[in-house]
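For reference, the chain that follows is the form predicted on its own, supplied as structure tokens.
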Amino acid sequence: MIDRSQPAIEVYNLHRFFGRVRAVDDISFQVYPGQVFGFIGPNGAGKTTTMRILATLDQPSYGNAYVAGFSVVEDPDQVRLRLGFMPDYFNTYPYVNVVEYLDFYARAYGLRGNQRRRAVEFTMHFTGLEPLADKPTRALSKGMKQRLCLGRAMIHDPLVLVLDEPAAGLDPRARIELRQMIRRLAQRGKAVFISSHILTELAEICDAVGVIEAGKLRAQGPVEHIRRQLARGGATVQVELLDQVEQAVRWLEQHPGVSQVERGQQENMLTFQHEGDASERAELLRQMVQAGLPVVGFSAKGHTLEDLFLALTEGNVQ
């Protein structure tokens, strides 16, 4: 039985230096069972270094990290039994087929007899690789190789899965299917720690995010919590008018709380930024109609994960 009240990943004051480069600079966060935590940052931000430390492939300069209560520094063997790592790039063995590949890793994790057979069968079924059981790994498509790599990471039924850019290079269908598998893993109580440059993908599957830049954690927490902190109730508003577009532009530009009034792609569409909350936008719409502006459409969109990323980062590199 998984205790979802206890963190599956705990990172405390983690530092990793390479000479003068502070690849990871005093970051701390927690990830719980059943949670998908998105790790967001530009190239060189420290994402992969953090993941390699969690996977016991590197050691911190200072600080510590724990997986299921075991230190990556003091108990790496225990950590490896409880964590599955999916790197951003991996090689397959040219002369083995799919089932042989997974069976090899099941043996490497110490699974024997019926336990190993059941683990391979379940992984094949979960990842949808059953029809390709006898296919050589070198002949797999990019999407199928990503499934195989995920299968390799989960073969020993770990509590924690660390996935480094798992959707990179996948076509839209493969990304959707991978996203569905990740959500199912979280529903089974796994803690999924995932990095990606495809922010729209993370927005759809993540319960919480951490934004890292130049080794520093800029923000962390539930996506909606961060959005509320940054947006402060603001939103992008789109208005469709029957006519009188120029009059509407002038009226909006004079209204407090409204900024960046722009014409949309369609002739009778306007977009603008509004600082107020939903009730204040309702009042704004009432005033527009009362002023005689022929509004036929009015919709507001909150800030996306991409908006949050741009607001939190400055484009710094190391």
Second form
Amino acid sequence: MIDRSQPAIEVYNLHRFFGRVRAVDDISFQVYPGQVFGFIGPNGAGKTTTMRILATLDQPSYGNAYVAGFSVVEDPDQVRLRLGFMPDYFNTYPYVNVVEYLDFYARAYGLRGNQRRRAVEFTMHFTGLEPLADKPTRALSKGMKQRLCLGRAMIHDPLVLVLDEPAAGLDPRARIELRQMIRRLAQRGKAVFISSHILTELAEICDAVGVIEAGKLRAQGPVEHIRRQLARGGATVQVELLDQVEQAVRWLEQHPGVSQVERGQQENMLTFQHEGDASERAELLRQMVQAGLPVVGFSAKGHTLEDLFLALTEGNVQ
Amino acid sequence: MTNPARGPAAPPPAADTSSNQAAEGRWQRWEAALSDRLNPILVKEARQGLKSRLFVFTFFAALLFAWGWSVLGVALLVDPAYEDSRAGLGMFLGYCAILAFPLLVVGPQAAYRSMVNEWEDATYELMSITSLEAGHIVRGKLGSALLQMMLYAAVFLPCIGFTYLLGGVSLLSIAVGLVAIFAGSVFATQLGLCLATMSRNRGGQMLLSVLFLVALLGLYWMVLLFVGVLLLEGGGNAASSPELWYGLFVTLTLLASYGYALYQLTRSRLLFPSENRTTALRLALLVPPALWLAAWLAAMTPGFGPQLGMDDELTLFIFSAFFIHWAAVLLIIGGESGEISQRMRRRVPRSVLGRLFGLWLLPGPRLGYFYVLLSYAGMIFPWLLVLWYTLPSPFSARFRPAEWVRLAGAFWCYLAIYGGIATWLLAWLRRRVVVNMMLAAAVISLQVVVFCIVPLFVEVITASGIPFGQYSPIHLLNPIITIDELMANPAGGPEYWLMVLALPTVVVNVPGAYREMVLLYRTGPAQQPEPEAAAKEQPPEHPFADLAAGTLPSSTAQSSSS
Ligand SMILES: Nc1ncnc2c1ncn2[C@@H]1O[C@H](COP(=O)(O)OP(=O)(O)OP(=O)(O)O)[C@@H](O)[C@H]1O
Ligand SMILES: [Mg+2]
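Next, give the form predicted together with the partner chain, keeping in mind that what was shown is the form predicted on its own.
Complete assembly follows, chain above in first position.
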């Protein structure tokens, strides 16, 4: 049975240099079974490099990473048995159909007899590929290819799944289906490590995210936590009043969770920073109206992951 | 294991099951068991290889040719003018020519392509992180080539039987001809797989592919020529002579040993850099020279040798082959990256015996250099000494052990000199660039130019008045000219100078080899003590253990929460 108290993925001070390029520069994080950990970052940030090291396809220049307690440097064989990797490209063999493709990888992972049959059957069922069993793999649509790739990665029922941009190039429906599959995998106790450019994508399925840029983790933690962290840095609410601007300023300055109250460019406009989520803002607005302040307009600039992303990364390219 | 999901698959057959069904069930179970035992790559390659257009086309083309040739043969047979006992021989040679083309040219080239495609389609990476070891992959590819060969054999067997019935060709001749073709095919396939690992860029692959095709066509003609000469000389009846058996046995065992060495080379090039890429390969590389020596010793055996008419020519030939083998090994070792992973270091043998014999097999180009020198010397000189003292006098009058020692010693010196300089240079280069086999080949070629070609030019240009046929010391480092001189002139001379030159090239590599050894035995940063280490070594629970055998959950979402 899966021990959920032990981290499934542990990365400690991971470094990977390509000549002068520090593709991965001191990254540490942990992912527990049942968790989905999102990795977001711009192109060339080092996502793929980190994932390849975890998948034992590359070696760290310094630092170490563990999968289910096994080091990718010292015990790559043990790591491979417990990890499924879905790269950001699709590859297959000519003249091989969907079942044969999965069957080959099941054999390659040492599954025999009924065990193999069940693994292939379950994977086809899980990914919804059953109707396409006899279709040549080269003739699949992008969405179906991604399903097959995911199926291949999970064929040996690994504890850890490393998915490199699985949603790239998928239509909205396929994305939703993929998201559901990933959630179900997490429910089965898998630790899922997923990277993406589609940030809203990650917000909905990830328990935690890491924002990586130029090989460094700029922020990491639960999505909500990062949202709040960002909010502390300055989330702006704009209020338009009919009059009584002075009273409004005084009222707001005494209110907990509000800071940096300032007069706007227009005379009857105020801006301030507010900590808290939408419901707390609604409560604030209700109290302002109750206090007799003539509020005409109230708008808050919501914090999406895109904001977070843009705020944390500076567009550095290496 | 006590896992309920893994229990016996089939329920015990009900009492009233008909015997027919039982037999069918048994057959299916047998088939499943067989398919489980097969190499996964073999299963995959068989599935796609037999469906590939190239195979289908060649197979039917071969069938068509065989059929056409048979019709032609029958037409010739009924022609009374052509009715002589050699009809079978001609038929057989024709079938050989048809059969050899797919086996010696198309098959090996297809194996090469199939390996190269693993990189071009980026399928190799994902395969490499499964439980498949590099050796599985090579063996699987080889196995699928064997499978195709068997299909050809099955088709051509009736034709071959037909030629035998026609007469004019003996069973032995047929067997020798077929063995030559099949052995050649297996070897060429393995060579193709090995070449496919040599270059991972498109240009290099194209070049290798063309060179390989040319080599295969050459092999095709050589094998046909061999079969033709063998049969036509004996008039279709290869005589069962000691020479034939000796030649056949030596050729086949050598071919097998080189095939095995190529297999290990391919495997080592496929292994991850953190794995031990050298030990198995170096062990495999010991086999062919041992066989060369065994062949030589067999030819020296008093009762057997003179019968074969063995002479100094054979000795020179075998010693040269021995030398060339070790020179090639130096090339392979020179191309080693020289990096030793943390993981490797933990598995270094630590017992006294292990250190004594295992050290030379461990990764490290300079240790590899000494591996070559020691293996060469250890293999050949003890035998020479034994022969020196044990050969009966009439025998030793004809064969001169002293000459052999000079010959083997001179070759050893060449290995020491060329190899020593190359090893030293490559170690220097390794600090600056990534060294591979191409670079090692370039360094050795450079030496050949400087030591052999330049002196020839000097001699021609200065026209230094060396009378024709007289040995000049400027060719000391040219093995061909110097060995020729050694063989012709028993008075001696050059070998002492070679020894003088070999000494510094060996000595200069000693510190490097020592450093490599120290590095091997220095383990990395102390491992974190792992209390659960023993428990952890267990393989992961078998896949989808939480699902009941043979059933799929009606909804995966629900099943997963349990
Ligand atoms: N094999 C390599 N040799 C040299 N440089 C490399 C290699 N692989 C990656 N890099 C460099 O490392 C950096 C990180 O690359 P990586 O592929 O990990 O980024 P990424 O976050 O996956 O980007 P993307 O979103 O475009 O996939 C890049 O600057 C890249 O050029
Ligand atoms: Mg990437």
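In this text, the rigid core denotes the largest set of C-alpha atoms whose superposition between the two forms falls within 1.5 Å. Positions refer to the first chain, counted from 1. Computed from a prediction, not measured in an experiment: that's the story for all the values here.
If I superpose the two forms on their rigid core, does the C-alpha of residue 280 end up displaced by 2 Å or more between these two forms?
Yes, shifts by 2 Å or more.
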